[in-house]
Every structure is written in structure tokens, then in C-alpha cells.
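A single chain, nothing else alongside it, follows as C-alpha cells in the form predicted alone.
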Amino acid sequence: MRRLLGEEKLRHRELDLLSYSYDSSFLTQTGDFRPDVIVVARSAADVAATVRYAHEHDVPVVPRGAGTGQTGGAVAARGGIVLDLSPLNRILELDADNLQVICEPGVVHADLNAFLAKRRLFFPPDPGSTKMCTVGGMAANNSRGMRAIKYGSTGDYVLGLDVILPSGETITTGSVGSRALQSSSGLDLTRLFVGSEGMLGVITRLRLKVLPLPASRGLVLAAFDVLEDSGKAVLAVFQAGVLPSAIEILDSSAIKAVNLYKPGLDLPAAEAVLLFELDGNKPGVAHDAQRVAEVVCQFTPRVRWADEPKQVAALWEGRSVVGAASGQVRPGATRVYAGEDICVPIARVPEALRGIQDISGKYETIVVTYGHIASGNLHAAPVIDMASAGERERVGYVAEEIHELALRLGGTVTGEHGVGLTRRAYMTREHGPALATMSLLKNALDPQGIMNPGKTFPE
């Protein structure tokens, strides 16, 4: 590999290789994961020598972007390579008159956004972790965020990769050359790869639909006495005939954790607290928000709205800071990520919510919740003290006791994640004999097994 790409790309100290085999995941806390050598590729051409290589050697290969990844997805559960992609980070094209940019995988979503904002424009797909999370990652695993509920996944605006194969070829989805907003040409072998966690083969290039950028935001924040009316009030918004673009909903603890960690938010002490988004032109946005508004009085008389820039950003913050401060509700103790990820119908989200409070009880660990109540889509986060042999245990029945939760409820056990490491056990039951079918394909494109090893399918 020294021949094949110079000493300089390597990286094969043993710091190396400890600091490449964690995630963010609690579950590669607490296992070795470390790889033989790191590819830290600079062009696409490092990319295709590398994958022809392991090809050719029978070494697994594992893509990593920013490694901010929850299900250990971008960590080498059977040694061999970890691919660090993050350098290729540049923005290539945009054609603002056609809606698209064309960027590496390397790319950061909030640099990304920040580049299109220049232009009035932006990628919708917003997930929590957007100042470090790259464009890469977010494709490879469908990520979603607060906006899914109005503008859908990454794979929603995904029009075209290219992809090294598990063999090293390089082949381009989405129509080589084309700069169309839609095709029904072929399979769509772009929608094949995204989602795919790696699986399948290396994204080196994505081109991306971008949409104008709304005018004018407003926010709607209701407090609930009663958890229950929380879901309520959701379901009578859409029957109200009104889409937000984000809703979001904090739960008792959560509302603690932002209290403690920025004191001068003040969210109010309740149940349950909503975040209702609305954005496009400011007529339009006054319109809604006080018709949410006069819609969620119904079950809470605790409601405010507002639209202008610098009172939403104050009350979008508390929602923004709540996975940092999560791990203030107890002092000393450590949020973690462990069945942070599960998605429920929408109208059982309340249930939800009780089932994780009563799971947190059960195993006496803290569980910070909170997450996109407009898709169901919910986040949870045990709070643990890391050096405490018992509750590093405990944690993991807590998770398992979620993931089994979100399928009674007839849901996922991840809405936005991936499945990687973490979730492998429960993919037999949630899709039946179509994981057979996963399976050919994955063997079909990667007989040898070389690409992310491990993850997804059932030891």
C-alpha cells in the first residue's frame, strides 16, 4: 500500500487506529474496533487503488466520513481498511438556474448550506449534527432530520452519485451527464446506493437538488400539562389542513436538560413541550403560525408564536442545544447513544414517551427524550455514569427494551441512523423474508464481502 499510494496517505500508528475505531456510539465504547491501516484518501483516484486493492487481497474495506455516526456504521468490525474520505471536501459546481450542486462526499452540511445561502438556496435535509455530519454520510445512511416531515430524506434530493464499486470500477447514477431534475430512465441505481451504509460501494461524487430558500420563518412553542395532548394537538394541525416544516417535541426531561445547560432559554416546566416550524413567504408564515396556534389552544391555553428572525432563533435554541445538554440532568454522568433512534407511528408517540419513562424507571438510568414528533421519529438519551460497571450493563437492557418497544408499536428501530453495528439482531423481524433479498443483492454487487463487513445482516 506504501507503493501503491506513499507513505503519506497512510496512517497506521497504534494512535491512529484507537482513535478510527470509535463512533459516536456507546457500543464502540466499549469494544475494539480498531482497524489494520487508515486510507486517508485526497482524490477519487485514492479511492479506486484502494478498493481494487482489497479486492484483489480479500481485505474488508470500511468508507468513513466524519465519524459522527450512532450505530458504529464507519468502524471495522473485521479489521482491514478504514477509508477516511473527509478530505475530499470540495464544493465542484453549483448550477443555481438548474437547482443542483455537485460536491465531494467530504463536504460539512452546514458549509454546504452556507456556500447556498450566497444564492438563496439551500439542502433541505437537516440533521442535528450539521456543522460536522458530511454530505457523504448523510447519503450513505438516508438521513432525515427536523425539516423530513415538509421536505423528506437525503435520498429525496440525491439526483446522481458516482460510485467505486466493490471491484474498483467507477460507474455514474443518475444519467452520465445529465443536469435533469427527474428520470425514469433504468433502475434507479442511485436509490439503490443511498442508504446502503457502505455496503455497497464508496460515494465519491453526489450531485444534489437545492431549493430556494424561504423567505421568513415563524415558530409556535405550546407547553402540555398532559403528554398526551401533545399527540393530539399534532394530529388536529395536519387536520387543520396546515404542513409545518419541522415539529418537534421535548419531553420533561429534556425541558430540564436545556434549562440547566442555558439557563436564559426558561422553557417552561411541563410534560411535554412542541416546537412548531413554519417557514415560506411572511405573509404566508403569519397566516399558519397563528392558525397553529389558535388549533393547539384546543389542549393547552400555554402557546406563543413568532416571526420574527430573532425571537424564532431564540426559541429554535432550545431544541438546537438539547443533545448537548442532555447529560446535565445528572452531574458527572454521561449522555450516551444507545436505542437513541426509534420511529413510531405518529399518532403513538405519546405511548411512546410513556413506554421509554417507564423503561427508564424499570432500570433506574436516566432518558433524556426528544425528537421529530411530526414523522414519529424519536430520540433517546441514557444518561450513565461510564465508570460504573452496572449501569454500562444496564444500558444495554435499556436499549433493547426501546428497539423492542418501537416494534410492538408497529414502528422501526431506526428512523434516521442507519442499523450499522447496533441493530443487526432485530432486522430478521422488522423485514421478514425481504432481508433475503437485501442480502442477494449485497452479495451480487460484493461477492467477496469485502465492503463494511459486519453491519446490517445477522451474524
The other form holds:
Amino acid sequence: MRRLLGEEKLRHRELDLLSYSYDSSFLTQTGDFRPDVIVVARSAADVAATVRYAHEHDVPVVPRGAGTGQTGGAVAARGGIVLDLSPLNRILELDADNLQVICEPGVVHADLNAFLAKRRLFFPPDPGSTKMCTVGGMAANNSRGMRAIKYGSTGDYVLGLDVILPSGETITTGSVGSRALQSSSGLDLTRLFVGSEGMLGVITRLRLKVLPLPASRGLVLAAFDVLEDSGKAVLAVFQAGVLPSAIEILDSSAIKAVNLYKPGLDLPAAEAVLLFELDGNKPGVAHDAQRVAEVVCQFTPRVRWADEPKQVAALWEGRSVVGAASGQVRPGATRVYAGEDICVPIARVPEALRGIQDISGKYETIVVTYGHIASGNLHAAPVIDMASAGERERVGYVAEEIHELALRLGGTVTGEHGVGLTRRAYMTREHGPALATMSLLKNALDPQGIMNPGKTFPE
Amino acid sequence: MSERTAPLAAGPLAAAQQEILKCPRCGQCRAYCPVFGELRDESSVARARIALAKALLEGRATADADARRCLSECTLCLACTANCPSGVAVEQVVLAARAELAQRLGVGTVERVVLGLLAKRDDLLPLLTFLGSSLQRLPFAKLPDDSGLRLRFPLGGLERRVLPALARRPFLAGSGPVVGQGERGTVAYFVGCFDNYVDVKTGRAVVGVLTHNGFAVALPQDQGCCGMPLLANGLRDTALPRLRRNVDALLGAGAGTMIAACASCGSALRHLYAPTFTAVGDGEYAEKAARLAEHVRDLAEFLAEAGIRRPERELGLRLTFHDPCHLVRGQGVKAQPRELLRSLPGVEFSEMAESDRCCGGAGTFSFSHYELARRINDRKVDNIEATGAAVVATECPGCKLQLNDGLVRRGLPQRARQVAELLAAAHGIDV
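For comparison with the form predicted alone, produce the structure of the form predicted together with the partner chain.
The complete assembly is shown below, putting the previous chain first.
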């Protein structure tokens, strides 16, 4: 590898192996996932050379962006090479006339949108980890974020990819040299690689669709005394013909967490708070915000709306700090990422929230829950004392029961974070015979099983 | 030299266990760490330092030169702490880990001698300062302006480094116990090493501005180094006696407010002393330090709140302000220096981009990691230049030194000045 890449791109000292042995999953905090070596890629050629080496020597390769995932997807489950793609962070070309941008996988999501915003454009998927996650990681996990209900997933914006296959060969998906915004030509390999969590190849270049940046944003905040009414209000808004850009829910645990963390925000005491975000041109936003407020008033009198940027920011702050707040509801404890990403049918969100509260009570573990109610995607945040072996053990059961709850309600164990190591156990139950087809595809592309082994498929 | 041990039950790192365990490795620090911003290597970011500390604590990592490098490559700028969703006090972990490594591996000779002098034999410093002041004229060339000296010959890691002239006589050596009449009360001034042994004009400016505005200034003679350079280099035990003397000197000064014009000194007095005493089980001084902390104020913070007399002189300057990390995040002071500066006659204030991003100074960091500090500073200098300001004001002598180094190195005419110097000029106080 030294001969192929040069010593300066290799990391193999004890400290390096430790530094690449985690992501933000609870699992990687409690196990040892050190690779044998790290390759810090500086070019697609480095990536190709690394994969060819792995192919020739039958060594596992784990692609990694910023390592902000929550599933252990970017750590070495079976040793081998971790391929750090975060230095590949160039925005190669903005083709504004054709609403697309070409970039490398290590570009940080927030940096891309800061670049695009200067041209009144944006890349709509909006993960909570925007400041540090990379677009390559987003594509590999098919990330979504708060605005998925209106704008969809990362996969909806990936027009084409350069992928280095496990054999070391490079292919371009989405038609070679194409700048078309859509295509029905051939099998959709782009969609195959999106969400494949590094198990089929390594993405080295992305062609992404971008959209005009909405000029205005409005917000409606509503507090509900009865949790189930929040679900009814969401459906009523849809039935009224309004499609918000985001609808976020904080349950009573999250409201309490926010008020403890930032008492000045003074979120109303309630079983649930909903935040509806509207975007578009200013008159349209004002109209839609008023309409949402009218509809929601059928279920609760406690409704406020705003379309002035400062007021919008003030109303939104409760949602923006809930992630931080959840970790601080209990002094000395920490929020862990386990059972954190279920997605259930929209109509069953209140049922899921009550179920999570029951699980929280059963295991005497604080769980703060919030999420994207419009798509049924809930983020449960268990808060534990990491020094307590009992609590570390109990949180495993909490996560297991939350996943079981999602499947029981007709949902999925992951709405946007992926499977990685942490949710392999549910794949057979969730996919049935389709899992075998996934395995066939994996084996066809990676017969040696060198690409990110140990992930997604149950052992 | 390295040491791998069984899990630690005691020692500096064990005391930081709770903070260490709070980090879920979410990686938000990647967006804020100025060191990671330059090196782009996972082992150079806060969560890696926490992971290392945890592994050291659990006996899963070796205390060796790599571990020392990882922990030393932190400017203690608090940006990760301020933006940590899990509320991890990263700097506490880094300081504890450095203290742990210092115990297990020892510290370098230069650090041990120089920092040991600051802590234990500051009675020798006036003489050494005098000798240094005389001798530094030989190998150092003076710059065309008064911002400092440049090394004439390459010397260790200090090549081309802008250094200020040492004072012939420490600031405190020429001062009485109390200066001024004080119709508005008495404050105690914690001078700090830099303004005591190097930039005595700033020390005089602080006293001049305070007395001009009606405050008597007590200058406790037994004060010394705030201890930050020692704590930052893992020399906690060496620092403790000096810290205790500072606490006693300030509490015994008979003043209601303790003023610091150095952000790092102020931040240490407010937020590091009490936890440090607590960590070593010194309850008496932990209580005293907590009491002291309530009365410590930054100079600009204090004057903005107390109000100043209308300055007589027009400065005729375009100014910008660099927020020292230990002021904006360490003490939560941001608006006050700006208010003061904007109120000065003839000042046009121009805000710089990323005003609160670390300049790379970080006390001894800019000497031990000069190249890295220079890279961090380059971004700051770009932001200063973009404002068109002639002067960048700041509230930390370490930042001032680092900013001037960057400005001189790039051949730019702008210079850094402390708020006290500008206030003194506006009040017509000759220092």
C-alpha cells in the first residue's frame, strides 16, 4: 500500500486506528471496531488504487465520510481498510442553467448549501447533521431530514454517480456525459447505489439536482393537550390542500427537555407541540401559514404563526435545540444513539409516541422523542449514565423494543439513518424474501464480500 | 517513551470521567475546531481527543508521543465546548489528559524550567527580565514600528516569529499597592505575566483608564502567573501553590471587583480555579476560588457596565474587534468591548467575519506549534484585512501578539491593540 499510495496517505498508528473506530452509534462506544489501516484519499485514483489492492488481497474496505452516522456503518466490523473520503471535498462544477452541481463525496452538506445560496439555489435534503455530514455519506445512507415530506430524499436529487466497483473498475451511473434532469434509460443503477451503505462500491463523484431557493419561510406553532389531536391536525392540513415543507413534533418529553435547556423559550406545556414550516414566495407563505393556523385551530386554540424572519427563528428555536436539549435533561448523563430512527405510518405516530413513553417507563430510562411527523419518522433519544453498566444494558432493551414497536405498527426500523451494524437483526423480518434478492445483488457485484462487510445482512 | 497501564482508578483523568462519558462522538466538533479545520485529520478533532482520553482511562491506549501530540494540538479555544450538543466540557478533558500524561511521561525541559519559574520562582523574574531585555537586542532585529521584534537568525521553532520587547522593569515593580483616589470605589487589577514582564504600557493604560474614570486600583503585590500556561501544559500540581497565592492576594486586596485585561487570566480566575482545587480535593480553596470568581470582571465588560467619562480625543480610526476565545466563550463577553469602542470619538467600527474564531495564539501553543498556529492565523488575518480597518482591537495580550505576528508576516500595515490602549489614547492618557 505504501508503494501504491505513499506513506503520507496511510494512517496505521494506534491513535489513528482508535480515531477511526467510532461513529455516533451507541454500539461503537461499547465495542472495538478498529481497522488495520486508514487510507486518507486525496483523489478518485487513490480510491481506485485502494479498492484494487483490497480486491487483489481479499481485504475489507469501509468507505467513510465524516463518521457522523448512527449505525456503525462507517466503521470496520471485520478489520481491513477504512477509506476516509472526507478530504475529497471539492465542488467541481455548478451547472446553474441545468439546475445541477457536480461535487466530490467529502463536501459537507452545509458548505454545499452555503455555496448554492449565493446563487439563490439549494440542495433540499436537510439532515440534522448538516454542519458536519458529507454528501457522499448522505447518498450512501439515502438521508432525508426535516423537509422530506415536500422535497423527498437524497436519492431524489442524485442524477448520477461515479462509482468504483469492488473489482476496482470505475463506472458512471445516470448516463455518461448526461446533464439531463431525468432519464428512463436502462436499469436505474444510481438508485441501486444510493442507500447501499458502501456495500456495493465507493462513490467518488456525485451529480446532484438543485432547486431555486425559496424566497420566504413561515412557521405555525401549535400546542396540543391531547397527543392524538396532533396526528389529526396533520391529516387535516393535508386534506385542506396545504403541503408544508416540514412538520415537526416534540412530545411532552421533548418539550420538557427544551424548557429545561433553555427556559427562556418557554414552550407551552402540552402533550405535543407541532411546528409547521411553509416555504415559497412571501404572499403564498403568508396565505398557507394562515390556512394551516385556521385548520389546526379546530384541534387546539393554542396556535401562533409568523412569516417575519426574526419571529420565524424565535418559533423555530425550540425545534433547533431539541437535539442538544435531549442530552441535558439529566445532569451527568448523555443522549445515546440507539433505536433512534423508526418510521411509522403517519396516522400511527401518536400510537408510536405513547408506545415509546411506555417503553421508557418500563425500563426506567429517560427517552426524549421528537421527529418528522409528516413522514412518520421519529427520533427517540435515550438518555443514560454511561458509567452505569445497568443503564448501558437496559438501553439495549429499550432500542430493541422501539424497533419492535415500529414493525408492529406497520413501519420500518430506520427512516433515514440506515441499517449498518445496529439494525441487521431486523432485516429478515422487515424484508422477507426480498433480503435474499438484496444478497444476490451484493454477491453479483462483490463476490469476495470485501465492501463494508458485516453490515445490513444478518450474520 | 510510552506507558500502557491498567484502567485508571485515580489521577487527573479519572476526575474527568463524567465529561468523557458524555461524548457520543456525534462529530459536531468537526464543524468548529480550528485545528481540524487546518489538518482535516480525524485524530486532530475534539471527539478524537475524548476517545483517546477514554481509551487511556480504560487502559486501551498507550500514553506515548502520539497521544501527547493529539492532546497538545488543541488551542483550548472552547469552540467545540460552546457548540457541543451533549454539553461536554472538552477543555476540562484535555487539561486533565495533559496532566495525566505529564505525570506519566514527564514534560519537556524547556516547559519544566520556564513554567516552573513562573510558578515557583517568580522572585527571580524581575532580574531575568532585565537581563533578557538587555540581551535580546543582540539576536533580534527591531521592526520598523513598535509592534515587536523579529528574530534575526533562525532559532529552533521561532524562525521569523514576531516577539515583543521584554520590559526593563516589571510593571508591578514600579507600582504602589493602591493607585488613585477612587470616588467610584476600589478595584483590584490582576496584571498577568504579559503585561507585567513584557507589555507594561498596556498595564499602565489599564490603571490609567480605571483611575481616569474614578476608580482606585489596588495592585496586590503577591499576584503572579494566573496558572493557565501551567495547566495547559499539564503542570497542575506545579501550578497549585501559585494559584493559591493568587486567590489570597486578590481576596485580600480589599476590593469589590477584580479586573483582568487578559482574557485567559480572567477566564482562568473565573472558571478554572475552583474546578482545579475541587479536582485535587482542596475544599478550602475551591470555596475561596468560587467566591473570588463571582467578583472577577474583564476590563471592557466592567467599564461598559460602569460607564466611562466622555473621551476628549478623536481617534480618527477604522477599528475592528477580534473576540479572544477566553473572553467570548470563556467569559461570555461579546457586546461590551464593541460598545466601548463604538462610543469613542472618531471611531468607525467595522465588524469582521468570524470575529470569534481562534487566532491560533493560545498562549504557549503558538510557540510549541508555530506552523499550525500560523495557518489558523492566516484565516484571521484575511478577515481583518477584508474589513479595511487600520487597527484590530482585542482584549488579550496573547491574541495581540499572534495577530501582530500574522499581520507583520504578511506585510500588512494593520496592527493589533488592546482595548485599554485605545481607551487610554481616547482619554489622552500618556502611558
